[in-house]
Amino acid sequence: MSQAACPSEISDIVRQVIAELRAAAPASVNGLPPLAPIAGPVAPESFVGRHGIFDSVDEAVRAAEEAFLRLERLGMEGRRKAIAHIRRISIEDAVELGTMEFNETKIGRLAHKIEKLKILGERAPGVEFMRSEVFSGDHGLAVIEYAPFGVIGAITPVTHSLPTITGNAVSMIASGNSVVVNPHPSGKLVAAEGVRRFNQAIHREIGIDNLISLIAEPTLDTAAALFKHRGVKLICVTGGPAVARAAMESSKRAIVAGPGNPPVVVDETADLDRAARSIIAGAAYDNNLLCIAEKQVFVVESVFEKMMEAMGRAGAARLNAQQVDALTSKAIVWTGEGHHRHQVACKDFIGQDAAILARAAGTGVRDDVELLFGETSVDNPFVPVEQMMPFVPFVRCRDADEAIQRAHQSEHGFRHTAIIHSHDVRNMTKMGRLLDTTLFVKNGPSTAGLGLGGEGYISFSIATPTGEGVTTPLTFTRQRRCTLVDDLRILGSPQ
């Protein structure tokens, strides 16, 4: 047997090997290690220059796979540099891209389109959310890492086309993934422009293209193909009931941000003026397109008229019974056949200004009025339908218990968002337990539930049916445990 090397000789050998490796390695670029060719079925550099825009689902997924493999080798610093460009462009180009989205989709409010991009650029959760967990004991060490899935397939809505892509991309790339997006057809142009700009900037900085890939001509068929593609490891869907059901019926793991119909309860202990300002701030934001926005309000009878007066003082315009009926007949329509026949919001009114709705109701309001409201019965279709337009029905209730029960019925068990205005802790507790929603806001606008006027972080993918809640980078990871038995223990008794 050869004689064992002494510690000084081992140190000399290690230093020599490190020096040889450094001499043989090419220079780094932008502070990141160089990218060697990728071995395997993916041709190196095959999709560079496409900047994320593809006609084929298969090509988009293959490009995203290549991007994922390259990102994996750049570590956390590569992720940090990639999402920094998404943030910067979302903020610097917010006016241009927000205007483009407003002109293309023709829904919502321009100022809010711009604001959403800026907010997500500033506050979407990134690499700071990533962490590892360590368990240390007598039998060694276990480290739990949060590892990426790989390529994520994402479906995004017309209500927040580029903002949803922006927020999701920051979180997904922060957790080490790449993403292929099938945008809503009515928001595909601004989605493509945003994705192109993101990829160009990322490629210039770290040499990786197509971290965000997008289907240029999205259809139901391309969405189905994305769901089924072998290269897609995880699905993230933000949209209505139909696409949510399709995602949950897929054989793949799905994170689903489904529909909501958020109710509001106002009891006799509430600060009515504050409640009115909050309801207008949440329900009028982007003309009620937010899935968390106040959709119907249940007020106890003893303060009902005072609450209606507070709404007027806060700047909303009240419709009388005849005007409410006129608006309802035009803004809520029937769709489907047989057992599938149901009422939905008319597309002509979704996301339109309050002045347009007022004209349909047979009246007029000033252009600066952001919200209409009026008293309805609990049977009015504006109560159960997620209308996504700036009219909010107010329902008179005998007491807080009835208001909470009505709120529960109107929310349909989506368990998405609920709001209460009250200083009675027991009423807050009753409502919270009964509705069991992902977001529960007390004495503030619905937007406070996403950290806008309240605490917390923001994301436009709120996974209610599948239970992940307001998504973060950790949402798009899988746990990986590494266990070391006995060795490298410093504390404790020697074995």
The other form holds:
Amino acid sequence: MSQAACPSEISDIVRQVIAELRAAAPASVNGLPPLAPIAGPVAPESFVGRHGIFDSVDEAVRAAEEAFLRLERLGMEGRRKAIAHIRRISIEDAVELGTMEFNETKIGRLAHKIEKLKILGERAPGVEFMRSEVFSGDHGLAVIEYAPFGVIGAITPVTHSLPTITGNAVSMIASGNSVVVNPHPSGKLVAAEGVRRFNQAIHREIGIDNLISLIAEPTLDTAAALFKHRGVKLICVTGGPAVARAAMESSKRAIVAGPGNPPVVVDETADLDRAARSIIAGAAYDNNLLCIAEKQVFVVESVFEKMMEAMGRAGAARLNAQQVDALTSKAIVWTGEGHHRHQVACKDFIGQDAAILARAAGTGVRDDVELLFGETSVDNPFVPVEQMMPFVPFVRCRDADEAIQRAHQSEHGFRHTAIIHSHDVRNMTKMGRLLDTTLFVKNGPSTAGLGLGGEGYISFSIATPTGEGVTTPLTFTRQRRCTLVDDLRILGSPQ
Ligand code: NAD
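Structure of the form predicted in complex with nicotinamide-adenine-dinucleotide (NAD) (previous: the form predicted alone):
Entire complex below, previous chain first.
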């Protein structure tokens, strides 16, 4: 009579079956050497075939852990191949995925949703940013290498749901990590579809699934579980004040790409037409959803009216005082209780077209108008609130000093982004020093700060309070040093 197997026997049998399946696995995947068996206990279930989509945080982290270990064995070439698929899909499927993101989130502009995917696919920093350092001296050699952390927990915003995941995935995988994403609930479907496509293609070529894992039904609880999970070695959050605060309070090392409220100063030495074109290009992009986008403008009195005329010439539509008041009363609302009571942008207007805002202001504009603007006092809530909609308040200031001071106050010490239009080096320097921002753009649109029409590279995770700046693969690494004493150096050493 046969006896029922006890639990330890069952796990022995499962291990044996998995070992046999591994032994019977194909000798290579697309010419790559077969994977050696994973050392230590083998998880009885396999996550291969899930293509990164998970309901449970624990499963997502375990699947990403396994993917990380497998990636380690494929070296830099494996990382390069995985990233090439993420880039290719972001570019080739940009219209389809961008349209999906636009339809799901219902914010921003379709053309820019598509363009953001293409730009991130083409230009997100990849393996070319990886390097190592060598110190060679009388006592031998020290090599410093930039090693992966392992599984990274990422929180992404609704403003660029899939583009943020694309950029994060390229940079995190370039440095050898895997990632579990808790996307914004309002952009979860396009996030899941992008992640599924990335993983499927990567798995097909290099045999690794779930390098990018994603929580399909994200909530604040799943975000908290991801922050706390023992398998998550590093956190990277991209979002507003609440998530930035939560990450800063977490016990894990966090890279925090927090909120901004970028001010612009225009002084009497500025090229006003160029300033106007720049402000429209930056502030109207994706209906002002970018964290770096121009949010309020401080203009010195002597050129204030000329600057307003330049804005009109460049294609923006001016609201009068009554229209500004009508828009303000609808687009900015109160939230919170007691000490926490403050004003925020009304969800109904975030990322909407200028024509919709104009209607709320009691007027109409042509459909091709991308940006509304109007004179306000410094006390108008559009000045301190990160509006994320295509209306920009213009505040008249006595001189450049007052403009810089007011710009500083309106930025709230986020130290995110600031812009100046000026040819006075002292004003530029004064503003740069006082605001102390991560990005400081002179005489161009805010987007130039991310290498779009300016120099430098792009990422949609700009780490502000934690100081890493525009993130690259090296942001997601830990330094390891290997020292060889008294040997290897080919130059003569003291005897
Ligand atoms: P949001 O703060 O509402 O949400 C961002 C993410 O954080 C979402 O996934 C959300 O679900 C999550 N979240 C919110 N509160 C949380 C909490 N307490 N614990 C854990 N997770 C939490 O922001 P949004 O509307 O999606 O995006 C716009 C904001 O993000 C703006 O403030 C913008 O400046 C900022 N942003 C910053 C960067 C940057 O690189 N610094 C880039 C893009 C957006």
